[in-house]
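In the form predicted on its own, a lone chain appears below as structure tokens.
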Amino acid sequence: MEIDVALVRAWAQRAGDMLLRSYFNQVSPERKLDRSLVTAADRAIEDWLRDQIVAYYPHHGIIGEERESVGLDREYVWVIDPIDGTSSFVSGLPMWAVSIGVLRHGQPVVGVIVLPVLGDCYWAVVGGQAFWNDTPIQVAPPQPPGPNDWIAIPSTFHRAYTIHYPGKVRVLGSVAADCCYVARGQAKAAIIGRAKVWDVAAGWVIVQAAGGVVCPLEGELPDWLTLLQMVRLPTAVVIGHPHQVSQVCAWVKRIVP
């Protein structure tokens, strides 16, 4: 059964279009047991888009941040983020995004992701072209960076790492948003820490579209079928052109405690 990709969009920004209406701006938040932040609208909105893929396909897998995974072994499996960056819609700021992936036999094979506060939509299929909205989009070239070009890093990334990126760096609050902006032209590149599965499935199938790659930062990456298992990314990794990722790494340097 083929995924159809535009019902897809629908129910992002459909889920986009509740959490401005009913959630945005109205939500406490609390604490998870790993300490990160969680709202009511993160609960509501993985329950509605669990109903709708239930309803529509419901012989798939699902896997989410919020509820139980299920059947992970099956052909197809959707990995959902019903708000990535749940920081920054707590705190107000615009820069979150709703995150759907779908992965065939351990391939991811769609990634659609909507920015609510924005307006946009990013999506790709597998072998496909890349479309913010309808307008198709593509990495930006390897070239030396200017003064005001830029890269997108982790909050905590000063922690564990230092970084010599002869233009600026920015902190956007969303690994969805990081992969959208990258895929787009717009960042060079993106870090992205050891993020969980939900957070990247939808975003690198959209990097890849555009002609972007995923590079480990460090060691190996495994492949989708044990990282649904493991939820989080082993290392941090690099997104961008085949041949700026490279010069990404270069410029990052561990801290030695």
Given for the second form:
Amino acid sequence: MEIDVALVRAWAQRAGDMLLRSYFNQVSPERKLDRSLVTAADRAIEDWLRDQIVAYYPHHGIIGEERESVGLDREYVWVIDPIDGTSSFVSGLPMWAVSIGVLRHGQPVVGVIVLPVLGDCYWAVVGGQAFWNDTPIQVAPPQPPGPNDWIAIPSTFHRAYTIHYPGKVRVLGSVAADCCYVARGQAKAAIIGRAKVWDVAAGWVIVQAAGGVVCPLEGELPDWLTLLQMVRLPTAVVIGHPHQVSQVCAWVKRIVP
Ligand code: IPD
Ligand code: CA
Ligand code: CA
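We have the form predicted on its own; now please give the form predicted together with D-MYO-inositol-1-phosphate.
Every component of the complex follows; first up is the chain already shown.
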């Protein structure tokens, strides 16, 4: 494959270093038209990542949260979220991430996520293992939940669903972080709301390389070429061990149509 994953890891680490040094706890948010938050940091880091990608891989396409898409019909498409968890970032909370995914012919092939405050890098290449820094990781095996087991859920989940999980539920504040903690087996599973493609492209490569699956809560997921056009997923999903996700789906009930 044409992608140098060590280079992608270095870019994500460098982006994280820049965010910590020049922006974290130093910027104020603005509201976008969809009312979500954005800062000068989100735009500056996306621009910097795009500059690296264009310099090294000039024929590749790019889709990212803060700028226009380029070349979505090309063999390779980069899917980038310069800060996943901007709301946590502007609140001074630690759980936010730089997320870089790469698709080839519409299939996710590389995922790199850096959590700068924690100094952690999670990464995987399709067909290989998933790693937390240099340690191979695996999703948790399916087991009846104990009182200290936990799953991650979206911060707005309670508005539309009830959940009867017997363990604990946590809101990490970053879908990318949800994927990392599922891949590492710390979170037994995660429910991800109707995410955008840049929230999940890298994370799903890592979860799948760690032995996990992505299971739609309702209906079916289209292929990635369709998802790139839709941008937002048509349904919430559950990620985790193949024998765990259906159990989590059974604990969830929709209360708002
Ligand atoms: C958000 C985070 C958050 C999730 C939102 C996403 P952003 O991404 O992943 O955890 O609940 O749906 O939009 O906007 O901070 O990149
Ligand atoms: Ca995001
Ligand atoms: Ca973002």
